[in-house]
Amino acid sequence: MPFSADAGGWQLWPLLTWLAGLAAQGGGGPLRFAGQTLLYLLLAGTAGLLCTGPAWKKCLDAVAVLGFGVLCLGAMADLVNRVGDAAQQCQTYLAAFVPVFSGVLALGGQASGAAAYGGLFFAVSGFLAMGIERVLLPVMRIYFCFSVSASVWGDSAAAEAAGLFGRCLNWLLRGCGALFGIVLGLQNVLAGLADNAAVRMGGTALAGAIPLVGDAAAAALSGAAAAVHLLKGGLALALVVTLCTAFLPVFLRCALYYLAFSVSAIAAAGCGQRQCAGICRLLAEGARLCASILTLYFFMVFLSTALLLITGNGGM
């Protein structure tokens, strides 16, 4: 990263250059494959309206679809490797930060927090993550594949499977982020009240055990934990930072390729080019659902980070 780590040492050249800097590595590739993509597609129309004869044409049509189709699955082929290798960077990372972390909340007097971070959480983490790289990922390749035969062949009822295959795939993501978000919200804020019931009720006794003393210690104690939180918010924002670098360029991608594959599609409408008009709206569907995949994933890892954060004041 090109500024500091600390946040208050941040400025907005830097910032802006690092994010700059994020949207030419997400970028680049669907902008060329647009530009392919658009360059093959005008040749295609061109070729037709050159070609004299319907068997002859329908020659083309078929050459050129079946072209079409290999330029995009290699698109969408590297798209889903960015997707698992952005699921996997990250889950490294947490191996790494999910002790620390929790060593920091249980020095916080956030020993329920910590425990619900270091196992529940993480447990789903490396499970999602899993999830991720040996069945998502290997149904959108199947998805993709079958989207592009289906429209080579022109069969249309395959081509709406696939789209309802699509779809059903999308809300299977919507339900999980909310069954993730349910239990693992309910978790964090239930570890959270006890927590700080824990801290609340050992400042008291300690301050009614020892009139004087036990005063000064608990001011002690509330000053330690005030402290313990201000680092519990760095390391959140270090892993805020870590997972918008790993997440943030793959994120605009699956974007970027969206919208080329739906401009694509309408270039190929107006080319004459049904069948890769086709290819263009099924492969669009496919880059959304790589697109909802990251964000479950981060969805899941800010908002138990976030909860510890609100939910844990260590009594203060």
Second form
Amino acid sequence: MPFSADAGGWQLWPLLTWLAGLAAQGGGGPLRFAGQTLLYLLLAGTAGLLCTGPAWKKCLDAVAVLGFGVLCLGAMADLVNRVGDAAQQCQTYLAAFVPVFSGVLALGGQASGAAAYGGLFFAVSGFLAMGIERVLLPVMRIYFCFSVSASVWGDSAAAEAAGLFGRCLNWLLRGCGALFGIVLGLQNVLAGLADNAAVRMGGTALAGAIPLVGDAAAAALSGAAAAVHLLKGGLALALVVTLCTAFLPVFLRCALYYLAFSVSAIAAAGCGQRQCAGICRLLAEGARLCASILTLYFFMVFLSTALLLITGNGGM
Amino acid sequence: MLIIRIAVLAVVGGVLSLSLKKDQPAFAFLLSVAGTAALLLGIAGQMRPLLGYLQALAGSGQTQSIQCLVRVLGIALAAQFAADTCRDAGMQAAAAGAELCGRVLALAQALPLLQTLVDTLLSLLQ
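What would you give as the form predicted together with its partner chain, now that the form predicted alone is on the page?
Okay, now the whole complex, with that chain kicking things off.
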């Protein structure tokens, strides 16, 4: 990053330049791919027009869909690898970040929050990263292979089966997202309430038990907690910026691939390439599912950190 | 204009072929083949820049897919022309043979592409 994690020192132009750099990282590949697919479809459509016999047109369509399948599968293999790398990169960063953040939380009087963050959250994020690498991404690879094979085969039943596979993955991801959101959100709220009560009790006990200086001690406790709260905010901001650096280019890539496939589906239908249009529709759904996987992981990490930041206020 | 010259050539060739067909069917057949070849030669000059453009595009990426498609198109057009010429001469069996040869050659051209697709599928699944 060209700037520090201290938000007070940020300026607009370096921030915009950084965001543009991230966007360029994610956008170049899909745009080139879109150009290649549109060119290929145009060529296939022209070849179909030049051949007048229906038998030869079928032969050309079969060759065109083979070539299109090769073109698309290569791009999707690259996308799936990048999604896996982004999740792994984030998990590696969290392995270093979580102990530090938990320590700061404990220092600020959020012992329950620190335990929740260092224990449950880290375990859940590790479980999700492993689930993405070992389960979701292999399933996505199977989905891509099945979609291309079904479209090359040309049977409508196989294409319907591939579509159903995609819808099942969609429902599975929605269920996972809802489950993790409920569990982590609830855990963070309860930990925050317990910590707030504990710090308030500590302040009250100090003011009541120690004469004369008890009030000053209670005020000093609140002041120290506020300072630690600021440090906590800076660390959380650093996490968010790191997450954005890891996820934004890949998320943008997924979105651009989705757009590229959607436009290619229209172009393929216009050129009379029905099977190529089927590949485009199914792989557009696959790119959307990859973006959903990234969003699930990103918001699980972001939500947990943000809730701890918001609900734990050190007794203020 | 080129299209008008091509149309005139096609009409003249057709009329001459019809007039010779009754008395000299062999010469009528040769005339129709020569007329078709002349039409294709006339359009060959227009194909050169198009083929150059396709080669430049193939050089930009996905060479195998585009080259395979262009080769299969060439085979399809040649086989179609041969089959139609044989049908003009009343040789249905030769026409079917020409089409079969064309399909086999097109399949042979598509096999490397199929192999690449299978390899990509296997590498994605492993």
